[in-house]
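Taking the form predicted on its own, here's one chain by itself in structure tokens.
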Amino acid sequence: MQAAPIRELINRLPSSQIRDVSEIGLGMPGLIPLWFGESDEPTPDFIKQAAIDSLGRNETFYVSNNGVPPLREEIVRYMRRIYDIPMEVDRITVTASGMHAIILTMQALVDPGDNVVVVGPVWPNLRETVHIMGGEARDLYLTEEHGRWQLDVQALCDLCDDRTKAIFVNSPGNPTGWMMKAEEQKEILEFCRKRGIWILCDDVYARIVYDRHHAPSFIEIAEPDDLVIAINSFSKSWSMTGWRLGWITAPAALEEILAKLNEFNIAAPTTFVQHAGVVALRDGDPYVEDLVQRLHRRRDLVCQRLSSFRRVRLAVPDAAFYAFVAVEGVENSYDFAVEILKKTKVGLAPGSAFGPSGEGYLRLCFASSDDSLRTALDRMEPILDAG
């Protein structure tokens, strides 16, 4: 019996090139995996203990769709503390990861035929959430000029038309480590206010910044009822990638809408994980600050070494934990990532995974131990420093 067809749009969704490369290296002896966006540090013990304590209290039952009250309240305190802004619980929805927050947001906003203007190069999963909803992702690519990534705000605005539902900005950015300026955010916010366009800001790397306490966010300059949705996650700053926990900050008018969407997707994130999230936010600032110090040192280690290789060009990232490097002579970054994997046992992400503007680049995640990074660079030097 022939299987019934699925939606053609879903059938056309591409696989992740990052995952594809990692599958080739799966189980490879001596592998140094620097392809995924996560630290090699385990979740700190005080967060793990909070989950154990929650299980001991039998907090394993269904909870409110928007999240358990203690976590929503702790997120409010965190947002007030970090951004020094007013914040209320009715603006917070807890999600099962930043990725889940993105797809919920697209489900809430995007109709077939709508478009979302996306600042790229960008994490590949983001653009596909627009396509899943039958929308169009319109790309405005950063340009690399004088060792810095630059955004053309006017070109971004010019891409918008009557079908533009939102502008999506990931800052600090994956894969580039670019960080939007507060002045650029103000300009875009004023444009979107006039046009009735949503701003979706991915603030997942907001705390992983090397010259200040946190990255500028639209949430700091927006009014509570502005069309601004901020997405955050516990994955990066608290080393909780596998826990799958995040949150949305949105106008209070979306509280019931997001509760419904959570109900129809997952009901609510895992209960005892949410209680661990309370402790991560309440007690985690010292851990985050120490992690950023380690990442700062590793950024400098990696960028100084990569900059010495003759085939490599890179803009030193302001934030996040990636080195996004252009390699001379590379026309197919996927094939080159596979070549490096097989020759050196170092796993990197191909730049083409992040859109056409990433072709010719490789992404290296430097959230790994100093020894692992040094060994990886030693292994790759004969390829990347070839004359």
The other form holds:
Protein chains: 2
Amino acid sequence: MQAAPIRELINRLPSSQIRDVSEIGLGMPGLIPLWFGESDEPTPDFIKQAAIDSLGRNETFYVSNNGVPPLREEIVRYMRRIYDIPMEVDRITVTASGMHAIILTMQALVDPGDNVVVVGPVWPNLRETVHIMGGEARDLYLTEEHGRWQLDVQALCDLCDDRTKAIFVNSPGNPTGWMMKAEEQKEILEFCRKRGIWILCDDVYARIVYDRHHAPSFIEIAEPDDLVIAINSFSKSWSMTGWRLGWITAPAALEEILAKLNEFNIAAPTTFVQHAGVVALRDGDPYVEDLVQRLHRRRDLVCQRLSSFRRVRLAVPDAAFYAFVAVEGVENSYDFAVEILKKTKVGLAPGSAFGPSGEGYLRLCFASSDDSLRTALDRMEPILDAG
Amino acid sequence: MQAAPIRELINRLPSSQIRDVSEIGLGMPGLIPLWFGESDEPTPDFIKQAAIDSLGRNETFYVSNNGVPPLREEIVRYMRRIYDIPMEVDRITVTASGMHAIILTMQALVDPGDNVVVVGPVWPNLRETVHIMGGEARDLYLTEEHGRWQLDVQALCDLCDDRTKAIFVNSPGNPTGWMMKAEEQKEILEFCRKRGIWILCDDVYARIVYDRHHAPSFIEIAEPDDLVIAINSFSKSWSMTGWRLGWITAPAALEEILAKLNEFNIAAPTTFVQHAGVVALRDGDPYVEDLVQRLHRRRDLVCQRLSSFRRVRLAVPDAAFYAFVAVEGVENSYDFAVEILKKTKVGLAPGSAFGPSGEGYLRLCFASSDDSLRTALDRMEPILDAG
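Can you swap the form predicted on its own for the form predicted in complex with a further copy of the same chain?
After this comes the whole thing, all chains and molecules, with the earlier chain placed first.
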């Protein structure tokens, strides 16, 4: 057949190494999959019921591009409650997931030749949204020192130039669980104010934290018209990965622009999914708190065992639901993840999926049952605790 | 506040004139809204029940980027049944609406400076997806002759140059109801084969036709590896506008690329919405046939009345659910739609929303109850039948 004439940039998009490993394990009996960033719990019943109720009310029609008013209003209440900040509806746009919020944002900001500076190692997809728009993703990597992930704020600022449209920060971070300090946020905000650079803060793990109520967000320290776009998602805190619902908090000046981008991308997220989102935010705090308690216990369980293994080095995560571990002697984390999969039927994500600085690491998602986690650790012990 | 540094291309995106008119009518008591492209019927119960059943099975997790296997397989069966052609699952990608299928396609094909040739007057959003990617939309307008919309195939081909990546055809067309002939499709396919140009055929009204079973599609005459991308949607034929579900049929060579683009845009459409889509296709033929019968009656009702009005000229549509009427003496269709709205509380879409060749026209969506349509026509008669 003739070669399909596709954009060279698109032909070059890498496939996800996490998906690649997981496909090797597809249908493997006895598999314990800890590779994806999702809890093994289905969505709680009260949220599913809210979707069913919405269908019963025939909420099956087109709705406003920025989202249905009850959800935008509930998000405003949520943001005020969690962050104790002023917030109005004109700053909120509902999106079909955090991922979708990111691609809309890149469509708004990135012309070919522009760049976005990214704090890594990080979830790889965000970098590809920059590439799709013809931009460059520039990486500033955290360093692991004395069991903590550290950010060099000056080095981050030094990476910015005249074509830098945004700094992207995912804190709490996937895969590291690193959490940015409020003082670091203030420094970066000051720098970006001077330079007219956007801050894109991916706050999807804001509630999955183990030593406080929520992670510090740029949205707490920014003025309403600062160049800050905060990205949020229902996926992690409310166990709604398959629902595809998220939101953007932006300066009110972007309300119309984001409405148009939603219109020209998906019109709006699924109507009755939005109405279920209202109930998730309104009634979901007890669920989120219970989930975080379970995850806290699992973090401790997993990190204690992993730390005891001779080949493993680990910075205990302050937040999110991943253990990101360096394994002695591993030069190719993809091959090693495949080896672990084949020998133990435990599915892990290779660190190289998160950029070159992730090489030598493996990511384990501990949002699974205690039993699954114990069995997985037992199975991996002979490999990871080898002398 | 400081000006938000947004891409100039994005700042220039027009707002939808249809949305603009509809906002004037928001909350108007007694309003009959015929401006949007959707039926006033809620989604049928058997499809809503399928979503509820899927939620009951806890289908709330992430799924494969190309769509859940049962839906891809059901789409294959549907395409074979409707078009009587060979079809395999590797050609199908599920998307979060027809709109979403179009933006993914433009991401795959359009570099800055490329162009897409578009048959108009046409639904305006598709043109904006080209602009978002930095491309140019070139319009070839149908002409209305002797009560029929006519395409000049040679003129269409003449608009293509070395930077033309695709020809976009929406047939049956919104707003005209024009249906492309199979012979015209063959000519265009031959031309595009020679030139290596993609054909993007927007087939979302393929089933809403009044003189045959389905509208002719490029997909029927193309070889599996021809450069043809067919776009489809659950919105119109199954009354699922608020669900956001559609699909792409493409050469198998694009399977991996479309998976990546879904991954980097939305991961995949809502999981239990996809499972409801299986049931819509499997059990939905009687619903679609009944819907088309109702629409057929309404087309005749609306077109007979409109044709009798002295100021109105109308090509009776072969397909889709719009009457696209020229009104004598109207130079600004937006102002006239506002006038009609204010004087009669009937909501119509201004023709200028569909490109310059739509100026002087109004679009009326007749997917409403007979009573609503009769009342709307009664109210408009004094204006449209003025001597």
